[in-house]
Structures are given as C-alpha cells and as structure tokens.
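In structure tokens, the next block holds one chain alone, the form predicted on its own.
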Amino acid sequence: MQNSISNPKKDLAYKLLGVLLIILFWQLLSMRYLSVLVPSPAETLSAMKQLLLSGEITRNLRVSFERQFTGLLLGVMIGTATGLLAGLKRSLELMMNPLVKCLMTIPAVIFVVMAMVWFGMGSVMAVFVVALLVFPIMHINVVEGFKSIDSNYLQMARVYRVPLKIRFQKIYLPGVMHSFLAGISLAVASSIRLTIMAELLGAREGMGQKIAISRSYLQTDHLFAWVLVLIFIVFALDWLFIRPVNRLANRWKVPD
C-alpha cells in the first residue's frame, strides 16, 4: 500500500532528479545531432543570456504580457459576468449552450487564423483570441459553481422569500467562489498559450513572433533559449499565482 504521508524534502529530491534527466537527455541529443538541429544546454544558456544583454527577453515580455494580461482581464469579467446571468437564469444559460460548446470544442488556431482576417497582424488580434477563448472557461466554471450549491438552501430562501441582495451574499457567492477562483487558475495558464500561438501566427513583436523568427532563420539555439523563458515564465506563475489561488479555492470548497 502506498505511503499517503508526503515527506517534502523526498518529493523535492525526486522532481529535481527528474530535471537533471531532462537536461542529461538534452545533452545526450545535442552529442548526437548537429546544433542547428538541437543545441547542447551550454549552447541555449549562452544565447539566452545573449538576448538578456540585447534587451529582447525584456521588451518582448513586456509585449506579450501586455496582450496577455488585457485578453485575460476581458475574458474573465465576460465570462464570469455571463456566467452568473446564466447560473441564475436556466433559459440563458441554454440559449449561450451552442455558443460556448462552439468556442471550447473549435482548435485554437482556427480562431487565430480569422482574427488576422479581421483585425490584421498585432496586439488586437492577440487580445480578441485570448479574451474569446478565456471567455468560455470563465463561464462555465461560474455556471458549475451555481450548480454545486444545495438546492435546500435555494429552496428555504425561497420559502422565506429572502431577498436577492441576501441570497447572492449568502448562498450564490460562497457556493460559486470555489468553481470562480478554480477557473481563473485555468485561465491564467491558458491565456499564456493561447498568447504565445497568436504571436506566433500573427503578429510583428513579442515572445511568440521571436520563436517564429529563430525557426524561420535556423536560429536554434535561439529558439530553445526562448523556449526557456517561457519555461521559466509558467513556472513562475504557477508557484506565484496559479497554486496560491488554487489553495484560496480548496477554502471555499464545499465538503461533501
């Protein structure tokens, strides 16, 4: 039977173990193939801190960010805003069915590839795809939450005609808090995807357009050190936004 106490220094150990065998991999393939085909770790080290010195890491970054944090902020007051419309009206919810299934179920890049129609190569189009494909996730993760609540409570309020002010402070938002906070987690990581794939179909700066750039010319090295970054990039976020705010979520977690 498998040991359910976790001993962290132990679990710690055996994810850098897992590092060092990517890494050993890496190297291993950068001694078998040609560099331009997969540069050593020393190679892509040398050309990330390269493009550090030039300032490209930083105001590439900046770009990307910009786009990333405008689509996810649009996305996430849309969605949670319809998102409790339709929690709290069944027809509506219903009637946005089609559209949403639509927006979940469709690849990615499809949507990438009308928004260059519409609104050309830029940050317009990056912002119109990461807000319409956060959107959904917004809107159904509020919807679940609604459904999660007890119908008993629901129904006593109604019962005792409890007026809606008390009923959304009472009931509805510590019901829909949990699903609400679990669904800017999943946002927040896919709005970096989603960001870097617009940039990289569609756009003349940022993270994505320097990957698409050191493919275009070869610059592979280049484009594992950009890889790197982003690496780095959803690292970070997740030990400093996305586990913080799955934690504040497990609180508001109705037990069963």
Contents of the next structure:
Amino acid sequence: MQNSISNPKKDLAYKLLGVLLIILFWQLLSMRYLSVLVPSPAETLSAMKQLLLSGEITRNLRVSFERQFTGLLLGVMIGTATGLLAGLKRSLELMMNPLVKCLMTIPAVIFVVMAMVWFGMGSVMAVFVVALLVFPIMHINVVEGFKSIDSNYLQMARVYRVPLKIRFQKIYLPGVMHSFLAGISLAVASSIRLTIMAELLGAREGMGQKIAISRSYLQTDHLFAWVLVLIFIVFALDWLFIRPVNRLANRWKVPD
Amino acid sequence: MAENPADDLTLEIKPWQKGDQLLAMITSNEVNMSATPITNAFMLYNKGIDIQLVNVAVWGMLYVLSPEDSVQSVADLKGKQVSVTGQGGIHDLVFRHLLIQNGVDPDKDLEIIYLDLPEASAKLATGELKYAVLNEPNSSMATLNARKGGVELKRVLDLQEEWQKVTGQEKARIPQAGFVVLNSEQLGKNAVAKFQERFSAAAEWVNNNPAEAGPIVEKHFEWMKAPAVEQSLQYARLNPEWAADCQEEIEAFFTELSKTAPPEALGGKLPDAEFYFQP
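Switching conditions: you have the form predicted on its own, so give me the form predicted in complex with its partner chain.
Below: every chain and molecule of the assembly, starting with the one above.
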C-alpha cells in the first residue's frame, strides 16, 4: 500500500478506462488500415465466436494446457529439488550457478529451435522447453529463500544441534516458502509464454500452432482472436491462481 | 537471373521467407513485383491487396525423394513416414490431394511430419528419414548433401506426373509459382511487359546454360549452392508464361485442388478475372 488514499473502486474505474482507450485506438487503426493488417474489434470478436462454435478453441486450449502443466510441474519439481540442495550446500550452489545463468541468458527461442531438432515437433519438445526454462526460475527463487533466513536461527540450530528434520520443518521451510511461492507465480506466467512460443514454431496442434497457421494463411482476424483468447487466459490465471498464491506468499514473509 | 547492365530495367532483389514478410514489404511499398507461390498470390488478392499475377514461372517442381526404390506410386507410401515442408502450404495441399485421390488417408494411413529443408535434408542424409516431399532446388540440395554422407537419393515420384494420373489429363500441370505485380498502375504496363520479356529470355538462357547459371544464383542467394542449382534446373520446369494466357489452366487446377484443400488455404475463394494481369 504505497498510496494511503487508494480507493479500490476508483482504481478499477481507471483500469477499465485504460481498456476502453485500447479498444478505441484499435478501432481507429482498423478504420485506417486494410483488415488483413488490422482487423477491427468487431471482426475479431466474430472470428472468435466462429472459433468457439467450431470447438477449435476448446480443443487446442486443452492440448496447450496439458503441455504447459506437464512442463511446469517438471520444472518446478526439479528446480525446487536442486534449489533446496544448493541452499543447503554452498559448493553445489556455486557449481550450478553457470548452468542456471546460461539457461536464463540464452534467448528461449534458441532452445525451441534446438529442441525441435532433438525431439521433433509436438508435445515432448514443448514440455521439454517449458520444464527446462521453468527450472532456473524455481532454482534461483528457492536458493534466494535460503539466503533470506535469519542467520541467528541457523546459528542457534547449530549450537543446540537441532536434528535436520526439525531444522527443515521449523527453519528452512518457513524461510523458503515466501520465495518459493513467488517463484511459482513467476513460473506459471512464463510457462504460458513458453508453451505458445514452442507451439508456434514446432507443433501440429495447440494454440501456438493455430496462431502460426492463421499467420501463414494471412487470417489476421483469427490471429487477433487467438491473441484475445490468450489475454483472457492470462487474466483468468492471474485472478484465480497467481494473486491468491502471492497473498499466501506474503503471509509467509518474515517481517524485517 | 542473368543481368544485363545495358538494360534500362534496373532490378533489385529482396528475399522473403514467410507470407507475412512479403505482406510487410507490400504494405510498406518496398517492392513492385514479387515471386511467390500462386496460393500466396490468391490469399493476398482475396484479402484486398492491389496485386495481379503476371506470369506462372515454374510448373510442378515437387518430388518425393527417397534412397529406396520400393515406392513406385502414391499408394505405396501407405504406412511410411514422409516429411513435407510447410504445413498448409502448396506442397502439403498437393501431396494430401494426391494421397486422398489414391485412397490413402493422409492422417491415418501414413505419418506426415513437417520439417523444413535443413532438417529434412539432415535426416535424409543420416537415413533417419526415408521419404521427403521437396521442391526444387531443395530436392537437389538434399540430394547433394546426402551424397556427402554416402546416401544416394532418387526422385521416386514426380507429383506433377501423379497429378496427371489422378486427373486423367496427360498434359495437366501444377502452376506452382510466378510473379505478381503490386499497384500495377503505378509501375505501368510497359515496365511489366519489359520484365516479362527479359525474364523469359533469362529463363531460356538459364535452362540452356545451367552450369553457368549456378554461380550467378549462388551470388544472390548464398544458400542455393551452384551445383544444386545446376542439377535442379533439369527438374524445375522453369517455363514462364503470361498468367492471362493460362487463367483457365490455373482455375482448373485449383478447382480440383479445392476438393480436398481447406478454402482458407487459398484465401477463401478462387480470384476473379481481375487477378490476371492483362499485358
């Protein structure tokens, strides 16, 4: 709460105004340019209706979601496991540092292109890319969590020779929880983008592939419709998942 | 393409890879003319772009390549894995049409995988892939690349011949790619006529002198190696004709193709007569 006189209703009104301005601007652009360049909001909605009625949206959403979820799950599990180990053992953290740095710096599209050659087109490739790039996010966050633990607690545990199990339950887990949950919400958001990108280049079905096909058939209205669907999903996920997780994460936050 | 510095028709070549790159070049007025697959020209025209087809430059240059001799007809591909370049593009549409007309279900009776040229070429060379639908000069590039690895690729099926069998028309051709003119009013009929004249002459020269043509092509498009270009010209059916003269043939071909192809692959419908540039 940076703003002491923040009013939730007023905030919402401004956001809605922002949305209206985007739509207005979009409408103006579409009036100025051919529909193959910028389809109007109405054309986009009618394309979306068509995609919904034909069942294409549901079918491809399911495919993309399965890939995203599997990749996310794998990446979170691996990243959390290595993060915990690296948090406990500094030598391991240092050894893993180059790998994690590489994964974070190399543009994701390069992994997609390479994974296509290694695994061919389709689900395996998409899941691999999502897992591979979610992994460093989780790893870094969990390691950071360890660093945020008050060193007094650790010293006390050492002095009193607290068993590892108790140390985990009472010190490490609560200490790491906040960064872990923050990592999850970051991982969810990037896993959507990664799935779409992987599908765009190398899949036979899924939302990303539908976007690629609309692009090659110059069906810009369909392309816009898919993007709109994507925006709805990201917003829905944000409200249903990421925000609650962040609230939960803040509860675990150790007051300074 | 042969250059003639004495000619007053100056030409600048700009390569494009994807349909929307061409669209970007068109809307930003970057080019006056473009080489493009006919299907792409249909799409652009049907989306309201001021574009006309000037000529059909190459006809039916699609082949199934394989190191094996066992495939002699389209139906022999049943149960095989075949790679195709460009999902939903003209190669895919023609290949699927031929499969369906030969009683082969493209989604059930065989496995189609979509690979671009470098991937298909690499997999053919290692023997990992046995069948690939490729156009010229890609098929020649793949052949030469595979030879390095000791694999000898053959053009086991000529899709234009298969098309003739399916339609029962001995002389049927696949109008594959040609040149379009954008905002033809702006460029003027004379310039287009001059282009067509020079292009036809150059095509004839290239067909007669493939060995000399190779290095010239490589100079402009470095990924098309001279030996591949030379081999390719035997199979490319480079034979430019005014589009207006083959309107019927083009329409007949795409009417047949749209029996199996989704309408959106052609931009919704066959274009009207305005589409064909009148010299």
